[in-house]
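The chain below stands alone and is given in structure tokens; this is the form predicted alone.
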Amino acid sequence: MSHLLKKPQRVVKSEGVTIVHDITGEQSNLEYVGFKVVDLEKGSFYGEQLNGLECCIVALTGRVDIKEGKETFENLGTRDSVFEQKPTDSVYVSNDRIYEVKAVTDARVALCYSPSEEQLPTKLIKADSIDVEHRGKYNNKRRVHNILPDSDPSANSLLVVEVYTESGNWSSYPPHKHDQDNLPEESFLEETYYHEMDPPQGFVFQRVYTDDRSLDETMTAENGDVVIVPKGYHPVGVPDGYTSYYLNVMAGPVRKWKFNNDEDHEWIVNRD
């Protein structure tokens, strides 16, 4: 199996708390991006001390309360399945703070991390404030929920976005990359993809490759898998009959999403 493809581990942390993914620290070869998925049974708690990290807590499914310091944000979350295709609530917590998540119902949360030194205010990102964008045409159409885009100065490093791709379509396409710290031409951003499928027995294909093909891996990502993109192009193809969801986390030395398409496939953008 590819070293870029991570299967759910489902490690029981405490009563009612299961770590589905832990792509942080020694579990990851990324410098700027960390990622966890946590399942919480109703009434259970999960918390962390953020030492030198900022975190965006995304209420993937179910309802949760999130506490940081004197602030408590109650009954966050808008959906029982990500495939309801409506934005959800998130909370940004800056470095060197402590947060706690309590499950109001059974819930799944995504924890998106990046190194951070300048402490910023904790921020509730309400579902109704999230920009919904429709990109692409032909068989290259997707729906995008911009949770924490580079136009929002609430974070030091993190960029977080949800993407839906319908049956028979492609996304992160034409193949693009952001692996050069060379602004304004291109930014360096590591990235993770957390995948879900509808129906859940589905799969997608994701290729991660560089111009010189020193990295060139094509993976079959199934429901609940994570794909790590340390560099290179990273398109996703969705088979007929299935809908794809993924949550992207990006971070790098500069908080700017500036990519370049694979020149061999640039013509796809310019079709009438």
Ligand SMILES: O=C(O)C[C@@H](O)[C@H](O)C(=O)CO
Second form
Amino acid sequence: MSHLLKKPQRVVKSEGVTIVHDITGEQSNLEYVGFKVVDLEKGSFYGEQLNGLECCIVALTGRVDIKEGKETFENLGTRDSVFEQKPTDSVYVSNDRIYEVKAVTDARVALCYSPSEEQLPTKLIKADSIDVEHRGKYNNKRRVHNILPDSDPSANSLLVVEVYTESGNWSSYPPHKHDQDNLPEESFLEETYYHEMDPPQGFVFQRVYTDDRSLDETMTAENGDVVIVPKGYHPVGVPDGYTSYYLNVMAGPVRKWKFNNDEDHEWIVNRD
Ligand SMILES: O=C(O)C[C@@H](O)[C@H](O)C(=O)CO
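Got the form predicted alone; any chance of the form predicted together with the named molecule too?
Shown next: the complete complex, the earlier chain at its head.
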């Protein structure tokens, strides 16, 4: 199996709390992006001190209360399945702060991390403030929920986005990359993809490759898998009959998403 593909680990941390993924430190070799998925049974708590990391807590499914300092945001989350395709609530918490998530119902949260030094205010990102974007045409159509885009200055490094790709379509396509710290031409952003499929026995193909093919891996991502994109192009293809969801976390030295398409496939975007 590719070292870029991570299967759910489901490590029980405490009563009612299961760490589904922990893509931090040595698990990933990423410098700028960390990622966890945590399942919480109703009434259970998960919290931590963010030593040198900022964090965006995304209420993937279920309802949660999130506490940071004197603030508590109650009953966050809008859906029982990501495939309800409605935006959800998230909370941005700055580096070195302590936060706690309490499960109001059974819930799944994503924790998106990046190193950060400058303190920013804790921010509730309400579902109804999320910009929903429809991109692409032909078999390249996808629905995008911009949770923390680069136009929103609420974070120091983190970019967070949800993407739905319908049956038989492609996303992150034509293949694009953002692995050169060379603005304004291109930014360097590492990336993680947390995948789900509807129905859940589905799978998608994700290729991660560079121009010189020193990296060229094509992976089958199944429901709940994470794909790590340290560099290179990273298109996703969705088989007929299945809908794909993924949550992207991106971060790098500059908080700007400036990508370039693979020139061989640029014509795809230029079709009438
Ligand atoms: O297909 C899309 O538009 C989503 C992708 O852009 C995805 O968010 C990504 O590849 C980010 O680099």
